[in-house]
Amino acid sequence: MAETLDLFEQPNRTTALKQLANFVPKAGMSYTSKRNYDFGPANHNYVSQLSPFIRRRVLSETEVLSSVLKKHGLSSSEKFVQEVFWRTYWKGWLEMRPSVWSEYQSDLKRLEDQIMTQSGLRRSWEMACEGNTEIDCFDFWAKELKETGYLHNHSRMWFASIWIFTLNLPWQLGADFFLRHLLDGDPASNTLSWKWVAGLQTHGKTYLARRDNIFKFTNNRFAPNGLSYSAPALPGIPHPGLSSLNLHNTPKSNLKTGLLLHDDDLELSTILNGLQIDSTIAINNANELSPWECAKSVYKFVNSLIEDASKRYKDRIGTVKIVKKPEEIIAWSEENNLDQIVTAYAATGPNATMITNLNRLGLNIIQISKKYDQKAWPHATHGFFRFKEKIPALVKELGLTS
């Protein structure tokens, strides 16, 4: 069964650099000619596993970019870069979408109601998530993300494929499967990776999960029976038009300044920049990423970032009071007589609907963006290959090659 693995047991960046160093040496050839194989659980090593620390950033894109590049180039570490690459994709097609995941919630809260009201719909569900299915790779694979809060990209690929078109169960109930237990789960990445694989992104293209290519890249461990050998393309809507990213927004040095911290982006030294800080706060927000539950090792892996965050910038942000509920930040903000509260640029997702929310009622948050999502996210206007051809001229701008 599945082991815990002990790069996430006690995160902090110190785990996060060290985990880097050992990595770079691997993100040439090495990466590029195994990164596909899922050797198990205890064996990820061919994989960076950096995912769950860039999700928040504790390792920021940028040094983990630079550091590859400086190592490998361009040319021999292409393969890693695009992975890297692909997630600011997703977050910037998203940002320029956000209905795309209000319209994902809104799925969610009717899928709530019809497992409470139709049996066969719950039953197939709790199987699903419990590793129940009798489809040996998929109930290992779901047991061994509940365990360890992470799974290897291809099986998550093959989970995702098996769940919509062998199991016939909503793509967004897995979605919200994984989202509630990965510990790098990404509310652009993790949707619209499900809204591929079932057809609805690349409209028309859907990916099927196949006995051979599980056999093969498990490494010999999975050979499944009974799986679905067509995955067409679910019906869908085309998608929205795209809205302005608004990424430039400069707080004043000369008010009354809180800041508050939330865990998609815990690297605080452009927030800092100039500025008095005179109160900081911050927000676990992760069990609103889902009407149910989220895990509490995400939960805890989450407060155990924000903890180290909260050390390694003490000098600068003072003492730091972790809460659960967005009113907790509306009387903080009331007791110090702030006039303005900074804070890292959420991307769309449970943070920035909360902090949208708290400028309705009055707050003045400000979010400030980092130069890497200024520079890729206005790219990610089409598919992943329009944007990938950005790659060379983003690295070149943002000074990530030596």
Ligand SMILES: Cc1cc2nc3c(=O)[nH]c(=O)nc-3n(C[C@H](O)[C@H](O)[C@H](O)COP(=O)(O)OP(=O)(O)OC[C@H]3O[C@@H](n4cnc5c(N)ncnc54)[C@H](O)[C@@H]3O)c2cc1C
Given for the second form:
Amino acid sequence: MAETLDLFEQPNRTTALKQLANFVPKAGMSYTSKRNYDFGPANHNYVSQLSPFIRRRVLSETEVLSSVLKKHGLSSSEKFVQEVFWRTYWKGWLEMRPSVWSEYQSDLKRLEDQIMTQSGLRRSWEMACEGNTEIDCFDFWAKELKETGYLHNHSRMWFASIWIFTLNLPWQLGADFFLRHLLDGDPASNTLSWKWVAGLQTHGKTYLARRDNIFKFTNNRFAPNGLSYSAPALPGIPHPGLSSLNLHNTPKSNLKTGLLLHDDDLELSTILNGLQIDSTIAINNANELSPWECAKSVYKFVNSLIEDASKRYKDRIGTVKIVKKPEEIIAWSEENNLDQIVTAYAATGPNATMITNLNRLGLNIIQISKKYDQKAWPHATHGFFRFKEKIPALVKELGLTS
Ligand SMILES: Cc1cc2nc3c(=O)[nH]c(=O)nc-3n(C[C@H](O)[C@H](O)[C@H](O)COP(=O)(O)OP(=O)(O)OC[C@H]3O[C@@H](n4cnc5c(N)ncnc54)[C@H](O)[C@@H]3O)c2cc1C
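Compare with the form predicted on its own: the form predicted in complex with this ligand:
And the full complex, kicking off with our chain again.
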């Protein structure tokens, strides 16, 4: 069965940087030709496996892209660069349509009730989550995900397709199963990728998992029988209109200032820029990702990365207490008589919801965004193909090759 990936055992920035250095030579030809193959849990050597670190900005997109572009140039590393920008595109897309996340969460609440009252649905859902469906590849991936916290992109696509079109389970429950177990679980990339497979993102365009494709790209490890031969798009509603982005907030330098750390962005240098921090607190909100409990490994992973960031910035931010509940942030702010709290911009998801609620309760939390997001997100207005055309200009504008 799946082996735990050493890379994620004791996560910190040093390990992430080592993994980046290992991967950079492979980001050109090797990635272009082999990235779609899933050779199994101990052999994910042709993809970077950097997503859990990029997700929390222990490695920033900027530094990953610069390292790769410096080595290979854009034309040789185009495929890899585009994948990193897929993430950026999903983040920007959801940021301008945050109601898609709240709708998904309401759907999950409804499904939670249905699971309690409908034994057939509950049984099918449990069998899928436990990897007991008798579709060998699917069962293998369910277990691999739970044991390692990672799945190859192609296996995520096949898994989601089988979940929706062969097992006929609601896509939201599959997205939730991923979010509770993936170390890179991300509200934007995960929700929108599941919707994409279901035909709800690019309306009418679905993804069908096929036996011959699985056989080829798992290097002959699986040839599943009994998969659905068709993938009719699920009925959906039109996408909501665009909300405006609010990415340009500046804290005041003469106020008593606290710092709030969260796992959406642990790269703090842009926030600390010239500010004096009186006190720091961190929140681990991983349990807010789902109505069900998230995997202990995810919770632990987030804690380790927050602890690592706390050590790295210790001289400037002091001792950091990690809390689980927003009320503890209110108490900390009062104890320290803070006038303002600065934090990294939290994109749509549990941290963003928490910050909005805390500000409604009277806290003054100022979210500071990165130049990378400010420049790239506004282009996520339509499909990825339109966004993709902006990549060369963004690479130049952000100085990623210099
Ligand atoms: C159903 C489904 C659910 C997914 N859920 C998540 C999720 O919760 N979090 C997440 O980070 N990615 C998600 N992805 C996207 C993708 O599968 C992972 O980012 C990728 O497999 C991570 O592995 P890697 O770092 O080895 O990728 P690499 O191939 O090495 O790619 C480099 C980086 O580019 C980004 N990236 C690559 N492919 C994609 C993609 N298709 N969409 C968005 N970003 C991408 C990631 O940040 C990744 O680290 C999902 C895809 C599908 C089909």
